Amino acid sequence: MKAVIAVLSAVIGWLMLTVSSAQAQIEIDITKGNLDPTPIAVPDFIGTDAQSRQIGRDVAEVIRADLERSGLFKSLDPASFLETQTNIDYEPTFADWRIIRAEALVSGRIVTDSPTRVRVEFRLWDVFAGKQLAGIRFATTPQNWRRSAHKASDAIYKALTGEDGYFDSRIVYIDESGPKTNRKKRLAIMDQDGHSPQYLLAGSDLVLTPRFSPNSQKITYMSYENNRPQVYQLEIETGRRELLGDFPGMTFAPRFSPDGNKLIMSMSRRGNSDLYVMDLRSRSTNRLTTDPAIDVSGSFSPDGRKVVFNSDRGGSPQLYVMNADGTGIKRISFGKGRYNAPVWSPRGDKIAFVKSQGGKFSIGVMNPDGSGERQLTESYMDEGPTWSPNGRVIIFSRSTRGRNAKAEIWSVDLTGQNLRKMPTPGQASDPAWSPILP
């Protein structure tokens, strides 16, 4: 656990400064996905010594990969660059970058202030307008160069799209190993790009459906270590675990309310499954639904006023929205097929869900009133959607069939065009995406 704590510790001394900003001439439509990505040049960051030069190369490589993976940008090959920058304090030769069709340029450097402190500085340029869009400087430790790169990617993404980025975040998931008939499932965590995977628990007991708290420092999950479903809360930094209770008939772990003070969960009592809210301060529970149907998979809206959930009260599993106190229940899904696992976007504008029809499963999205339904994926088994912090990307579990069946994590943006498999050390399922790290 000490290794996990070291990896997840706060970055030392973030000192972020916007030096200047100008209105971008570049126009990036974030609704188009990778249909027309914007060419961007990210040369290796300049260094003042051997250590800082290596960090500069590594940081630039991560930034290029982050931006490329978003589907909104095309990171140009450094071998095509005509200008070799030696000082970021001066304007670049824009003509050299226009020749290779770069629309945006990142000029950066790493400065070693001490053995335990480096400065990361970069400028973002609009190549065709010949203007600086942003200049940013922050300080960290040499060991935290990867987080520095993700922070820089977030700043670049926001300057060019107007939207918050999602790169400085992590994903908790279930690492799967062993034969299908005796599968081991362990709680693990990694950076959003698949790097730095770590186990969060020492044991090998069966665990399922982890969920992040709003501050990203706590996780709820289900465990069968005592041969019955129990829900635990885990503090990531300290490794401290707390048993929240035994919940017979529960199949999904609870989800946090936006303020982190409550959990919404489904529990089966007297053969009937309903939604309940637990107050984490008093540990009291309040029943929200009373229909004889199966009510499961509750998810709060970002403002905490609404809940979307899954119910078969209409004869088949469909999506419903209600007030957070259980009143005003309204059905929102009416398409063909069965709807499950709804999750409200952190932006509040969409609800992601799983839809099964014709022997296949897909990830879809719709507006909170049920309008605008769109299918983003389809396969033998797509399930468990979870949103990026900015509400523009969804990751989910995908399982294949047959003797060599595999469980994998995939990502897709809201257009459904930018579909990518995420790297994991082994088989993986049940992902949950953290908020942006503090």
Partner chain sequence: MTRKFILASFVGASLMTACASQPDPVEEVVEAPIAAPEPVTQTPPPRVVQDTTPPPVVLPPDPNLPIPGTADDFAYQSGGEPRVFFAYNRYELTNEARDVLRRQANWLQIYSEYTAVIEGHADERGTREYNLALAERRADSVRAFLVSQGVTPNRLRTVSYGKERPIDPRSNEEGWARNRNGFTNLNSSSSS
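Next up, the form predicted in complex with the partner chain, please; the one we just looked at was the form predicted on its own.
If you are looking for partners or other molecules, they are not here, because only the chain is given.
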């Protein structure tokens, strides 16, 4: 696969961006379920020639879709706009935007500097305060307009919510095809909005549970390439893949440490699965658990000091937290039902998991000490949660029931609101969200 490293530079503070957030009137509390999304107007960006006008329409459309999908914004219909700006260096006519109840306005333009370089420039306005909240400029190649649109969405999200966005990011997942009893599974990657899907491996070996490295450049996954399940890593840029340690038993459920230097995984010996950490530089492994029960699905806290994992040492699958060296194991799940597949939030404040009870599987979150458990979804099979880079959204696999069961990727926000099916080219499972791209 060819690189998608953007020639993309951002100049934040373009022109007179000086309004502090204290002066803004728009307040979006993203810690609560947002049942009342903020109305925002994003007209097509202005262009001076055919190419820049086309890019301007495309960029605005991507921004509208990003913001709308977040559930925090309602993107107003461009057909309702009263003012058509021809120069974004003048203040908009705020009254015209207040009439249509826009609370925020994004006015932008595309400037063609050369055949290989365009600038994407925009200002974000607080319509009711009549103030500019942000003025931002990106430079990139004309072909790379899509990423600059996602970066613009991230900047808008941050200016309006105070938190980092997650739009300029990608999702690695498993593309599924074929009947239930003869399923083909292939490693694939797409933008977080489902755009630009590509396969990452040529072969047709069964591949499962891909996860990003913290710099988004590598993926670790499990493959049956050698006719048995083993953990690999893949460099996205070069396509170089590598078996991580050739052990006699199955290795599975890999995840990178937050610094990217280590990998936690499970290894089974004589049927018993325990957690191990591999140092990716020395390739030495260190065993973390020795219990005769199943120990699986390890996930580091973002500071690298703790590990949450799944074990049935208590008689049924539950969640446990321990120090990163394997000491101090404590059970944290005590509700009814079985708990699996814990994943620590990149913010550190929550752990997402799968809970099964009464024949249903749901995605839930709890605090790292086990308090504050909350159920976000429920279906025949919801599993494999993964966090958005800002820790506000969870995407997961959902499988429907029956002979013609479908594998889908869904998203839900931390509050349980805004449940949506993600667009994927085919059936899809095992999503893993990248960090914000560099």
